[in-house]
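To begin, one chain is listed below as structure tokens, in the form predicted alone.
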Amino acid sequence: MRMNSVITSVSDDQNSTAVLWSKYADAYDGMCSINPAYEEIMSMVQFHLSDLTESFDFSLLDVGAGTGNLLSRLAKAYPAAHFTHLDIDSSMNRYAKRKYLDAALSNIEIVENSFLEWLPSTGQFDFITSTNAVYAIHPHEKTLQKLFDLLRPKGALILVDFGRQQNTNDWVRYMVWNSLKRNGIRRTYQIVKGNWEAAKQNRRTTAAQNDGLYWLHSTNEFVSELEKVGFTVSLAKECYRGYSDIAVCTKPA
């Protein structure tokens, strides 16, 4: 199951198992909410920026940034840095909007664009952020030479991508049960009727995916093709219960 808003270049008007980003907003931080595997990736890519940072002082860009729950964290944890929140859905982008005015959170700049479409100037970023999202951006390949030509030499990118084919009934089994342990039967059952959008749009992205219209990767195939742009990692592994891949990447100098 996707747990990040998506910004891609196949429209609904050009297929009709395309995902409606906007119902998805509606239903995405109450399905996050009962998907412990998502706050596990959210903990490891602060993990790892941690772990890169020599400055406080930063810029960094999250592409696919959805309700703001990445940035959310990040921005209070760097409060010198400056963070670019690129997402193309304005649902997505009024939820995490409020969600930042919420926390008086100043450091974040809000641009509503497809990432393939957006023209900021190269080289620009010290630090690249996407969760769940780069596999959806079609074509791939100029996905990932774009966030290679955003970064400034010695800039890192971390990515986690959603990689392997769905399955929506494994999901929704997975959550259901740790909301019942976490929260009890009644709860979970409000949780699970008020958010029953994000199950259905959850298909659709396996629709989509059986279309040919996501990027379906091995872990093996996803460093293949960063490397290809030039990138160096330096890790990669599964993670988000084995659908997605985590990968951490530099930009020689």
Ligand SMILES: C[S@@+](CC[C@H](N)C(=O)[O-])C[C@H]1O[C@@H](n2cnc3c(N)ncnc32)[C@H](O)[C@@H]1O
Given for the second form:
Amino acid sequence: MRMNSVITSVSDDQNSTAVLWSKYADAYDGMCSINPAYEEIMSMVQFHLSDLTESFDFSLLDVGAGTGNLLSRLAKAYPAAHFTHLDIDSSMNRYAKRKYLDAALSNIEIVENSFLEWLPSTGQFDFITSTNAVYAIHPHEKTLQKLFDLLRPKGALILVDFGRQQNTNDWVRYMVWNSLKRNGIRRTYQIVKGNWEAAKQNRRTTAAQNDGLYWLHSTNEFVSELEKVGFTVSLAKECYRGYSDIAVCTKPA
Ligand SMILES: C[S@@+](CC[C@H](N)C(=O)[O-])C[C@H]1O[C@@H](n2cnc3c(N)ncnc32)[C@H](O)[C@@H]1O
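Please show me the structure of the same protein in the form predicted in complex with the ligand, now that we have looked at it in the form predicted alone.
And the full complex, kicking off with our chain again.
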């Protein structure tokens, strides 16, 4: 597994309101483990990918790949494919690397860079996925254009994006309730205590949204921005408890 460590951009961490991804990283998977809506989006992306490809030998880029949860499952399902994990944050990437090594997944390359600063050759990917990361890559118009440019003609993008105003209290209630049902009071208390940093970082999402740094969109706006750069959108709907949208898009031939 190659780990490129070229960080050429100003990190989001230097922005006063943006989420501090490196602080989020330690709590990230613990928080996901008590969030059934997260598991749902991972499964949705895998389902749509399986719907789009009959081949097992393809290239796929995951943008803002975080701790590697999506690529872990896709790389297991498609061992002959080649995956690129792109994320700006070294802590997130460290967790992902550990996960890929533990699962002996050798078909994933980790690239540590800001998406808009990264300069791979265009038209090279058969598929691009991204789950709840594009909203944080500013400005979204440039991000969507780059996603389009990196795909080969007839390539497909499966994009999940967090587009609604963040409501941390609503998420904490939802996750605590789910954890209580599954883990009981004592374990839930431990999980919540251990994941307090994640709740703090989620509050920063609200601040960054209010500052116009993070992209807010309705499903219709999401589709319209994707179509503006040239994508054909074959499916678009709300997901992630109504906070995100998922779109399945293709680049015309
Ligand atoms: C909410 S997390 C989502 C992680 C993963 N996609 C998932 O669903 O678990 C957002 C991720 O986007 C990454 N990110 C934020 N800004 C970025 C940028 N400019 N370029 C690349 N990655 C970025 C963060 O480091 C973080 O890992």
